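What follows is a single chain, given as structure tokens, in the form predicted on its own.
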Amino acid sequence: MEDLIQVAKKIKDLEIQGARNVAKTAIRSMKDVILNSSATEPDLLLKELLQAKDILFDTRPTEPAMRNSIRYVLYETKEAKGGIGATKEIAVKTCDKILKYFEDAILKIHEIGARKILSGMQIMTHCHSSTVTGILKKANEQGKDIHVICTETRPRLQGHRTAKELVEAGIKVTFVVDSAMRYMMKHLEVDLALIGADAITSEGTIINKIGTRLFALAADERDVPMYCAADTYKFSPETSLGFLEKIEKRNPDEIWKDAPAGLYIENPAFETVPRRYIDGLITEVGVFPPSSIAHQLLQLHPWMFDFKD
């Protein structure tokens, strides 16, 4: 459990970033707990996994991909039949299944998303999403001549990573400050807006990096189609029960380390984007209107809606 605690600290301190990376890291830690467990009964193993769940869930609030992954491990462990050996085997196989799912899902999203991109398009994105950069690189590999405009994404400057990845892939990139997004949307005649997501609610609302709603408003003003690319593990099933997905607040030092005494600083990491601004969700199982996501996932991942510990 000590190794898991160290991993949890790295997630909390943002040493591990990106929803998929966080989820995969958490599942590897859960797998280590299972393999190293000295539990002699399935109930004792489940107790250890529930403790691990609580530690990992406490790292960052806006991480449904991690929460869903851990829930699936717990669900399959609870449903396992037989003694401790059989239960451990099923739990480990579930961890491996989730990790494989993530690898397969991202490739499918890249393929599906690249079909939305035509040669000659000017595409704008905000923050960093490995799903989005993967789609853009896939389109480039297919010989499509594209131009990408990306924002710096204050305060942690994730847009630098986006720009670097795309330039290294041989894609033409223009880099701008966040406050220039509306100007660029207009003056560069953007054809497509493309973002990732940290969470998706049952109503089809997208939760993504702060600034995304301004980005969506700018796209809507210019009638630019906007798509969100995300795997289905980003769905927040609790929202189907009326609970709100929490918006993470980060340390004010990220904005101004030596701020004047008495100054109050707000540093929300994410914000919501209503479904009316999203033309479609690009997932590993297809492109859907945001309003249909809960129905789709009830069929695809029924275990997500099992809310019992």
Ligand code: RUB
Second form
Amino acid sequence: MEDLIQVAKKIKDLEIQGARNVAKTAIRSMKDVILNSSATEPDLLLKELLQAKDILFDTRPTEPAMRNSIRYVLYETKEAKGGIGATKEIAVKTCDKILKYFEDAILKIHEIGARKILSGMQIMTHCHSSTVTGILKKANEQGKDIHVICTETRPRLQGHRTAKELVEAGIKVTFVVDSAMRYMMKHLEVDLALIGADAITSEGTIINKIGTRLFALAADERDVPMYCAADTYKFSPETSLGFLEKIEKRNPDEIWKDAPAGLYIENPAFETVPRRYIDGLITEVGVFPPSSIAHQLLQLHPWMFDFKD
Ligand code: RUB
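Next up, the form predicted together with ribulose-1,5-diphosphate. The previous block was the form predicted on its own.
The complete assembly is shown below, putting the previous chain first.
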């Protein structure tokens, strides 16, 4: 459990970032807990996993991909029949299945998403999403001549990562401060707005890095089609019961370290984009209107709706 606590700290301190990356790291850690467990009965193993769940859930509030993955491991472990050996085997297999799911899903999303990109397009993105950069790199590999405009993404500057990754892949990139997003959308005649997501609610609202709503408004003003690329593990099942997905608030120091005493600084990390601004969700099972996502998932991942925590 000591290693998992260290990993949880890295997730909390943003040494490990991005929804997919956070979820995969959490599951690798759960797998280590299972492999190293000295539990002699399934119930004791389950107790350890519940403890691991609490530690990991506490790291980042707006990360359903991590929550769903952990819940799936717990769900399958609870359902396992047999003694501790068989239960451990099921638990490890479930971790491997989830990790493989993420790998397969991302490849499908890259393939599907790249079809939306035509040669000559100017595509604008915000923050860093491995799902989005993968689509852009795939389109580039297919020989499409694209120009990407990406934002700095204050305060943690994830846009640097996007720009660096794409430039290294040989893609033409223009980098702007966040407040230039509307200006660029208009003056460069952007063809496509493409973002990732941390969460998707049952109503098809997207939750992504702060600034994404402004990005959506700017795209809407210019009639630029806006797509969100995200795997289905990012669905927040709690929202189907009326709960609100939490918006992570981060340390004010990220914005202004030596701010004058008495100044109140607000630092929300994410914000919502309602479905009316999103033309389509690019997922591993296809491109869908955001409003249909809950229905799709009832068929695809029924276990997601069976949570009790
Ligand atoms: C990252 C962020 C990304 C999504 C999607 O925020 O908002 O757009 O997580 O990423 P942070 P991916 O840096 O605060 O974690 O497509 O890689 O899952």
